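Just the one chain here, the form predicted on its own, laid out as structure tokens.
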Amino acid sequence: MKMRQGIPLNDQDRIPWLCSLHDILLRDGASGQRVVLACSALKKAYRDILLRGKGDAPPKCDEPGKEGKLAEVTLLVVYLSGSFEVISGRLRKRKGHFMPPELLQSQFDTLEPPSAPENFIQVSVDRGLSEIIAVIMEALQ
């Protein structure tokens, strides 16, 4: 709702959602499934929550039955990098999306690109879609 109204999300908005995503990754990973999750995870702290949950989050974000021990999942971050101009142009062409183009600058302002020792690959959005998919698939092998 906030984004539809042109209001950027803050950490308090994002953390419960990231904890829920962590729980899904943990559950599905434990059952042997490979999971593809698409989300912005703009900050390193957000990616850390996806990996390990959050100690001061609601109990659901911790592995059940292991209070005090944070659960961890295996995660490869695919950082789709691109200039503000390119991404803005694509965003303006989308119809019916919940995020108005005016919020893009707040996303760039929040962005902390992944870096070592995070497990990530960086792929330019200037590449064609089939090439982007090929690079990601190769990294997953």
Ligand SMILES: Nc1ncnc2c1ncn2[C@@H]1O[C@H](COP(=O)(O)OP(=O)(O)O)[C@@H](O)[C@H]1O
Given for the second form:
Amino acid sequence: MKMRQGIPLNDQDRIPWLCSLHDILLRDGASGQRVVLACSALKKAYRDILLRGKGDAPPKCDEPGKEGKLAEVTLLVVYLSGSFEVISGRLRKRKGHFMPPELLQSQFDTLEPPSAPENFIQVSVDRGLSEIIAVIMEALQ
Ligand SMILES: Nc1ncnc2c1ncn2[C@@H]1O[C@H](COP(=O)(O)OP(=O)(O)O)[C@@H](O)[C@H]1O
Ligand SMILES: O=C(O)[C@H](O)[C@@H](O)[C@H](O)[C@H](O)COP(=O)(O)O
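Show the form predicted together with the ligand, please, because up to now only the form predicted on its own has appeared in this conversation.
Every component of the complex follows; first up is the chain already shown.
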């Protein structure tokens, strides 16, 4: 696998995966489920695919919804923000994960933090886990 070898993923690697995730959100949302998806989705274009799919990406996630429009899911993006130093320190302590911490810089380089009109909240990863969960639960009420 590329990441294990220290090679960052690119759009071609990520887009089919994001399309599959959109399909799952659409399917589970249609059956009335509320879904929590942990996903890197670094660029705005990636989050747009989660939301609407991608019209020119056959065979997945190009199914038109009603009135010929791409089917959109209801999505709240929870942007877990943190400094390079904090996240890098945590990754270096992490054991048995495929991602080498050296790839973190490429992810920071690629990151486009969510901004209006995206539907999002920002929560700092400096906060403790139970506090982060409480903030997210509050936003979902
Ligand atoms: N709020 C937090 N406070 C302290 N440590 C955290 C927090 N969130 C995550 N971590 C640590 O940082 C590591 C990387 O975080 P993350 O990428 O979210 O988790 P995972 O390793 O499950 O993908 C985790 O394995 C965990 O040890
Ligand atoms: O916990 C982590 O270390 C990351 O979430 C890691 O799993 C990575 O982000 C994904 O594999 C997707 O890769 P990209 O961020 O390069 O799309």
